[in-house]
Amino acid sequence: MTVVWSQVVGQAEAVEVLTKAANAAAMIVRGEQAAAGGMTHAWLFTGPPGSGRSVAARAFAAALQCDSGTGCGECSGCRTTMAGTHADVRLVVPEGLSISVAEMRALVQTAARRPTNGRWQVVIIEDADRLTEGAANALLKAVEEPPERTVFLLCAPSDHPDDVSVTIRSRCRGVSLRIPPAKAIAEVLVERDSVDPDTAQWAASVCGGHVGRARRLATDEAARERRAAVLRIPLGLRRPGDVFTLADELVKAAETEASEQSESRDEVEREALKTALGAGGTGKGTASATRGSAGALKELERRQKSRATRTQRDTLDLALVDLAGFYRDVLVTNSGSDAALNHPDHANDARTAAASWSPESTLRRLEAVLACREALELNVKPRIAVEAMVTTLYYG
């Protein structure tokens, strides 16, 4: 397996399909006749969180831009694509809660240009399920009548109409990814990130098949502590007052993490924009150049606030996934099944809970966590949604 494809963990079938398509694309670039169906202009990568949808899409983009068409990892096309600096590869990552129609129209216009290096214009849209209706319609027009050398790579949790419109899905070739096995994740952590084998095996066993999460847990003490704090909640609810204390801690932890992630980036963006608008300049015309800076700075602040909101909700959602996994472990333990646990390092806590709670009350708790996730998706205030959930966790 080449360097580029080695980034795609535990997805042998998908890699085989994409490798053949990249080879066909290379033949098209050379002016040769490629096999029918080998390459197409729109692809939809689906799979659960952590399965590597965007990693697979970026690896495919690198193979499309590769001088040899194999994804060698050594040529300029591969290296710049994987680094995110290739002139003909555009990565769309929604910084707010959705991707707007204005963003998509601008992107479609840019994607219509001929590639600068004579190969392909590639557009990767992460979280395509966050497209607004208007943005999806703008994208649909481009997918229906694509420029000759433009390829759209969409990433979404599933091909369900709630995630991707039926009309867009019907015009894309699907690539379905599965949850990578723990063994494959552990091997990657050891070989690529130099994590010691024991830590790698532990992180792979508790990450829920999410490669990026496994890497954070293996290398970041703060991430391990956040997970441990979340998993202390189920057995830490001993009296009514604990409901609001633990709910407050959960929300504040998400706010703090979002703030830490945003602060340094926000400041860099503000300074870069001020410089671009002529701040600090003394030359002729500086005054007129900076006159409209207030509006531009206000728009930047709006985008940064939207990004912080999304980061907070994504952090909360990760905590909720951990909680749901714990209640699922309690049900598994209660049933006597030998199915693998989501949190094997908390097996004793699961046994304690299983001895105290009926399966019915455990299921009600699990449903409360899932309902909280849905409430956050519907833009319910995080504190209200979390307090309602934790109240059910306490009373069962």
Second form
Amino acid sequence: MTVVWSQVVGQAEAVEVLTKAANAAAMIVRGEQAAAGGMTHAWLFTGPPGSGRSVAARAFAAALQCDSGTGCGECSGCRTTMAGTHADVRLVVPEGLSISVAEMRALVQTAARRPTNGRWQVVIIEDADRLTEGAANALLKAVEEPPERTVFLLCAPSDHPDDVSVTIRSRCRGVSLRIPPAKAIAEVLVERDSVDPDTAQWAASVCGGHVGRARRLATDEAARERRAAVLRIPLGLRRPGDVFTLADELVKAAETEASEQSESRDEVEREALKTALGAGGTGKGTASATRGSAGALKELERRQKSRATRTQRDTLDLALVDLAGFYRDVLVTNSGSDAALNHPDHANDARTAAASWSPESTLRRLEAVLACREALELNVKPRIAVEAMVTTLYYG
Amino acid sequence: MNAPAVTPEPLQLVLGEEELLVDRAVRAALEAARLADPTADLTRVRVADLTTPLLTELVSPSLFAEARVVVLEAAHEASQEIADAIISYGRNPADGVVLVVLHSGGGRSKVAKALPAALKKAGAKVTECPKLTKASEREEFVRHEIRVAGGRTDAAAVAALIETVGSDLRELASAAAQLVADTDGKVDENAVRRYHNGRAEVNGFAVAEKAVVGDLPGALEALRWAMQLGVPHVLVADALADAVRTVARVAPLGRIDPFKSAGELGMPPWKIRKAMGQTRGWHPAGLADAMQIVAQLNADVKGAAADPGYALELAIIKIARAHRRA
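Beyond the form predicted alone, can we have the form predicted in complex with the partner chain?
Entire complex below, previous chain first.
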């Protein structure tokens, strides 16, 4: 396996398909006749969060831009693609809540250009599930009849119509990624991030197959602390008053995370944009230079706000996923199955809970957590949704 | 020409933000000046647009000694320079010129904040026009209006008038004057109901307050009024959620001292005291239900339900049921 593919953890089948396609693509570039069906112009990478959809898409893009056509990881094509700076690779990484029509229309325009280096024009849309309906339709035409040397790589959690519209899905070749096995995750943590083997083992066992999360847990003390705080909730609910204290902790943690991020980035971005628009100059004509820049600043603020909301939701969602995992563990323990636990380090808590709750009430709690995730998706105020959930967790 | 009984105050300060009262103060100043000289004319300038030379020109006595009323609006925006000019003029006002300074009482800069005190020191006549925020003040205002217009009234009529007209002073004043004219001075509740009906102001909190104490008919009526008046569904839903969670937080604590617990609960003492009154009739299981109902409602009014109005009514009915549940 060549260097770029080693980033794709535990996905041997997918890597095989993609390598073949990259070889076929290289033949097309050299002007040879490639086997029919070797290369496709639109791909849809699906898989659970953390399975490495976007990493796989980037690695594939690198292989397409690679001088040798294999993804050597050495040539400038590979290196710039993996760094996200290649001129012919467009990355759409939504930081806000959704991808707008305007963004997609602009993208379709640039995607129609010929590649500058004579290889491929690659468009990667991470989180294609965040395309609005209009944006998906704007993209549809381009995906259906792409220019000769343009490749679309879309990433989404699944090919369910809720995530990707059926029209888009039917025009893409699917690559499904599976949850990487804990052993592969631990290996990559040790090799790539030089984490000590014990921590790597632990992080891989509790991350739920999410490579990025495993790395975060292995390297970030605050992330470990947050996870521990979340997992204290199920058994920490003793009195009715605890409902509000614990719900408050959850919501506050998410708010803090969002505000810390915006504090560190918002002001810098504002200043940069102001300078770009001509603020801070001295002398004749500087006043007129900044005229009409208020709109651009407002637009930036709107995007920053959307980003903060998303950060807050993502943080809460992460906590809810951990929580749901715990209740699943309780059910597993209850049934006497020997399936692997989501939180093996909290197996004792799961046993205590399984002894005192009936499976029905555990299931109700699990449902409440999932309902809360859905409610947050529907834009319910986080505090209201979380408090309602924790109330159910308490009463069961 | 009649000799005036009193000469108008040459320097007046109108302090406060209640628009109607400020207008009245200005009109009173103008009328007083016209009593002295019927040709007196009025000039209004915003302080932000004012320059020192312009101010000097405005307050200089004219060649023919015509009386003049100069109104300086929004003096809380004054710069250092203008504030100094106003104060120095105030110490030594010109004959035949009445300077009325309108000041909100606040102000951003230190100079602007200090302006009222300096003018008072210079001997300005002060008219206070603070915003009426308390219900009792508004009632007093209505009673006063009716009395000034030459009518008599009682407490029930005043309450009915405020309920149907709202809290805008200008509307209250004109309604009061009109009622006195229509009823030959005897303004009672029947007279008010004859000319006014409906509700002028119902907000989400009024709906929520009724809903959490189990007053189903009252809550539904208030909700219909709120919808008629165009209160957004989301605001009513938020008020309901807030009321339910407040009760749910306070209920398990039993009898507590609102002032001591305010910090711990993160709510102001009055809210805690109100919620303590509302906890009667609520059981833990019912409250847990109500929490789910308001959370679902929050999603419903944000697009999950086909009809947010129906979702609100249904939620209120369900909350009333949860309230009765033991």
